[in-house]
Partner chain sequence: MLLDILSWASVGLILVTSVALLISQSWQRSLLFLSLQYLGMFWLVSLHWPMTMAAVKLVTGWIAAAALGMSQPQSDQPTSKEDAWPQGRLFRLLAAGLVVLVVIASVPTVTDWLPSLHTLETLGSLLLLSMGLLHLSVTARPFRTILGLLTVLAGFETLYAAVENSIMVAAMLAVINLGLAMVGAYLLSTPPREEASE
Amino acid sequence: MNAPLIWIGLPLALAGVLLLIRNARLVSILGSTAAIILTGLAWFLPLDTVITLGSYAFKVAPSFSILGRSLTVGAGDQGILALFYGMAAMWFFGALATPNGRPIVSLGMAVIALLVASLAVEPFLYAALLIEIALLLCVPMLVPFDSPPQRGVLRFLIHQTLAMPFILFSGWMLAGVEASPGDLNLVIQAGALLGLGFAFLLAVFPLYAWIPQISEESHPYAAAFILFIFPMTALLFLMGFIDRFAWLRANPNLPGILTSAGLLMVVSGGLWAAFQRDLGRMMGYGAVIETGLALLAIGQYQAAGVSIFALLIVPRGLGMATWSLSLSRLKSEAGSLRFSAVQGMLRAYPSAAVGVALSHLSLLGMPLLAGFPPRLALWEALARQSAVSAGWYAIGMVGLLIGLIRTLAVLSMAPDNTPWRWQDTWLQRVLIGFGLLGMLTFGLFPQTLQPLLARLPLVFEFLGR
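Taking the sequence provided, give its structure as one chain in the form predicted in complex with its partner chain.
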């Protein structure tokens, strides 16, 4: 038995089986149960150690060879695996309460397995190829069989596909830079290609036009799943680059570049969010801001950036899941998430409206909610570095706050004497309630994330140590 087979092979096989099952509820339950089991195994199963069960003894090898290359899941990667599958379990369980949840679970399981493979493949550069294969699987999630393909999906496909050649080429050049670090031209060329590759992959300003588009056009839950899982993988991939190449890590310009890119995303995302008239697009800009915050955290890699980055992941997943689940409910009722369509829906769908508002507040960094501790740490770190950067960060957040105020105004703007009705189903109320409870728990007791924070930096050899 070996680790890649457990966390990559089995989920891929399961995804194939789930695709054949027609019952959406069964698919959700099977998918989330499998993800929970994989999370438990990732957390507790020791690798490369003889395990004895009665008279049976076995060892889980960390490596698996394929076509002359290897997939390696070391003990240090188990925290990441637990995070991936734990988050997947949450998303798959939430799919119970959304229309079109079946492809999110079956294809999502395959996507997660491929993204785990992208973090396990050696040479690690081939991750770009696996990420590309995973994103191809996302298209049926975003475009159900009976819906026409919209422009956002095509842009998503184009932008993410263009990232792969840049990253593969830059990786090849980076190996050359390792061999002759004094060759300035080579360093500049490799850096430029790498920057372009990650700009496409992470949808860095101004390459993020597809994010609000798919959030508006596609099913909010599917869009949010993709907007959570892909940037998270891409950010870990970026940190892998920084960790492996000493010259890159030691480059004095890199923190500044990452911070500037992050600030651009936070400020532009916040300002655009202030002017949106569609709740789906608002969530899209929220995802842009989250990626910007993660880049800001990685930009502090010489200090506490890796811990802050790790602290951002769970609130992001929880917030996006709750937000999109609530939006799914509103969209299935109103047909669209435009302001004109969702006006006054607070009185008919209070749990969905509260879910939207609190997820938005968590993204803003409202005290007592999950987003608050990492944002406070990040803002403090930024302010220590430069007051101007901290000021720009605040401008982005003000934009986001204006977006929230407009959202609340629209949702509560019902005609006079409209009665309160609870039209959400009990399952939606329970799931949204769980999401809100999670946000409150991680906001009030951020130390509950401590075990995860302790294990995540083990993935890297130098960062966060």
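Previous: the form predicted in complex with its partner chain; requested now: the form predicted alone:
A single chain, with no partners or molecules, comes next.
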């Protein structure tokens, strides 16, 4: 028995089985249950240690070889595995209340397994191939079988695919830089290619036009799942590059580049969100801001930066899952998420409207909500470095606040004689309620994330030390 077969091979096999099951509710239950089991195994199962169960003894090996390549999942990676599959369990369980939950669960399980494999494969250049396969599996989640792909999906595929050759070429050149770090031209070329690759992969400003488009055109829940899982993988991949190559880690310009890119995404995303007339696009710009915050955290470039990055992950996943689930309910009834279509829906669908509002507030960093502790720590770190950077961060948050005020105004803008009705289903109320309860719990008791903060730095040899 070995770890890659447990957390990569078994989920891929399960995804194939789930594709054959027609009952969407059963698919969601099986997928979320399997993800919970994989999360528990990742958290508690010791690797490369003899385990004795009665008369039976076995050891879970950390490596597995296939076609001359190695997949390695070490003890330090178990925190990442628990995070991936724990978040997946939440998303798959939420798919019970969405009309197209079946492809999200079956294909989503395969996507997560492939993204885990991309972080585990050696040599790391083969990660590009695995990420590309995962990208292709996302298309059926975003596009109904009887509809042609729209512009947002096509741009998503094009931009993410363009990242692959840049990362491959930079990886090939990085070996030469390690051999001769004094070759300035080679260092500049490798750094430029690596920067372009991650700019496309992370949708760094101005390459994120596809994000609000797929949030508007596709099902909100499927779009939010992709906007959470792919940036998280790309950010971990970026941190792995920084940790792996000493010349990159020691570059004095890198923290400034990461901070500038993060501020551009936060400010531009906030300003665009202030002028949106579609709730789906507003969620897309929220995802842009979240990625910008993660880049700002990595740009701190110390143990504190890795801790802030770890603190951002769970609130982001929880907030986007609740936000998109609420938007799914509104869109299924109104047919669109444009302001003109959802006007006054607070009185008919209060649970969904409250879910949208509180998820938006968590993204803003409202006290008592899950997004508050990491944003407070990040803003404090920025202020210590530069008051100008902290000011630009505040401008982005003000833009997002204006978008929230306009959203609340539209949702509550109903005629005076409109009665209050609870048309949300009981399952949607329960799931949205659990999401809101989770945001309050992590906001009031952020220390509950301490085990994750302790395990995430173990993934990296130098970062976070």
